[in-house]
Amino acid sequence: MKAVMFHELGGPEVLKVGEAPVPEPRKGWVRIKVHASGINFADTLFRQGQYLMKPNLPDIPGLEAAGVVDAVGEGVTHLKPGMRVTAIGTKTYAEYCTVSAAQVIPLPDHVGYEDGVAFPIQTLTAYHMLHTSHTTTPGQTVVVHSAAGGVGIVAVQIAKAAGARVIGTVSSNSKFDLVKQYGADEVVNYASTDFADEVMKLTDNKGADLILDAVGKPTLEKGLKCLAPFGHLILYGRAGGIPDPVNLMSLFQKSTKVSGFVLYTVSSMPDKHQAGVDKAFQLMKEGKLKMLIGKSYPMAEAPEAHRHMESRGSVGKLVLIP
């Protein structure tokens, strides 16, 4: 099969097409024949070596993928070979992958596979962020950092479903359309602009209930400032730097609190990754939550995805097509 491989650590330009033998799902797995693989940051940071897990060289980046199942290993009743799916697993830059049947997610007719693609880690981060990790509940004010790439667009759509008001933040003015048109009630530039002062005005002094931060380094202290009282900043992303060590003491004040998420830790509980799907998924078929797909790439142009990928000029979802 043809996949997106690296043999060696580096830039974008070690991404190379090359053959791979098909991956034979063992006991508790499938394989699914991609029809989109989905594009993350963290995919960049395992080209580099820099991720939690680490490449086995020559490796497959990837952690998404959205097809149809087309072998089912050992032990696996509930998927059938035909289904159409999505899931979370590893070398998905492939035409074929292997998944853990429990990663696995089937498709509504009323999704397709780019959408398909870019719901399992975005849209499962930003809900659970919004409605596990915290309770989003009607007249909160939410900020979410990077609000037109893929975990934002979503988060901030899935706010406003709840009844939020939503400050969305970007590194570009060219992005403020684009985030009004999902949703955002203000829009504020965080690189032009102290994110911080602007939320502060806009909220009468209040601050902010909840601070959705894929960012880290340049805007974690700023947020801690512009939490409402008892307000909760949520740290799952690291794209500007990993930010400096957090003095607890500073929580006192208002009584503020600082929480770290990765998706893993909700994948692993079943019924609470199963309600998050099945809301999600409702929230799509009521239209109150669209996917964007910013662009699909072809497997040979995987090095020039990473690049508009680190440059953070891209929006939504990036896409892979095998």
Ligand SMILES: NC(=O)c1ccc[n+]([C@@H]2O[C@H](COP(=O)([O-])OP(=O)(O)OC[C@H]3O[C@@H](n4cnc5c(N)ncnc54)[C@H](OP(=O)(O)O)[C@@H]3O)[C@@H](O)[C@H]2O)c1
The other form holds:
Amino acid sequence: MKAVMFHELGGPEVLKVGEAPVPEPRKGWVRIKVHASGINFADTLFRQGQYLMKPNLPDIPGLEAAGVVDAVGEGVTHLKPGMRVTAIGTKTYAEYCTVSAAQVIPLPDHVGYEDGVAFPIQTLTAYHMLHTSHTTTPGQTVVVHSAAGGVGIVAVQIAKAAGARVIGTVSSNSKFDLVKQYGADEVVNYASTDFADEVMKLTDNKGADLILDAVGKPTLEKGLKCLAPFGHLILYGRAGGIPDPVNLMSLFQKSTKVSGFVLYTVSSMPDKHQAGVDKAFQLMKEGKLKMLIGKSYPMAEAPEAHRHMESRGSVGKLVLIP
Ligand SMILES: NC(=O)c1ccc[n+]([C@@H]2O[C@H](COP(=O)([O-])OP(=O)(O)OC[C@H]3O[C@@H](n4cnc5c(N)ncnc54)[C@H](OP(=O)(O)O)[C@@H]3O)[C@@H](O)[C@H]2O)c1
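Mind pulling up the form predicted together with the named molecule next to the form predicted on its own we just looked at?
Below is the whole assembly, all chains and molecules, this chain first.
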């Protein structure tokens, strides 16, 4: 089969289309014929050897695939060949991939493969931060950093659907209209203005009840300054660098809290995982949550896709089509 592979760590140029054996599903796993593979910021870290999981060279990047179940391993009874699915896995920048059956989500008829591949990581990450790590309720103010990005644009909509007032941040004014179109009440350019001052102004000095931060070093400390009393900052990434350690005593001032989030925690809790899947698909069905496919690329253009994501110019979900 054709797959995007890398034989050495490095920049986007190390990604090349090559031939790899079609993987066989082991016990409890299924094989998917991939129709769309999701590109995540994490893939750019994986390519450089800086992600939680380390590559085993030569390796195939990719953590998400949507497509059709093609073969099932021993013991898998609830999934059958021919089913349309989306899933979290590994090595998904390929014509076929194998994934644990527990990580497979059947796709409802109303969801196509490209929208479906924006679901398992970005949508569920946004959903669980807003409704599992935190309880977002009407009237709360939620700040979503990098609001035009894959997780960000979904988080804006899920927070709005929960009745929150949403302040999105972006690094370029060219993303303003888009973030507003997807429901943000206000958008702040956090590269050219001090977003903490802006948040305080916009909330009459009360501050934000929740901040979703995957930027890290440039934003975390400022974020703590613009939290409301009992406010909550969730750190779930570090696109701008690993943040400096937090002085816990600084949390006393307004009884605030900081927590971390990684989706894998929820993926291993079947009830919570399924509740998130059902509720997020329901929001899509009701038209309250729309996937934004920023751009689709053929496999040969995987380097270009990674460059685009790293340039901070991409919006929404980037997709690779095998
Ligand atoms: N913890 C989890 O389980 C989990 C799951 C999914 C994603 N994440 C994290 O969430 C973040 C968003 O992921 P995504 O896949 O949806 O990507 P994305 O938001 O579509 O793309 C990354 C965005 O990060 C922002 N950014 C800030 N500083 C940056 C820098 N120095 N270099 C490049 N980009 C920078 C850019 O937007 P602006 O410049 O407009 O801010 C850029 O568009 C990533 O940090 C990712 O690792 C975490």
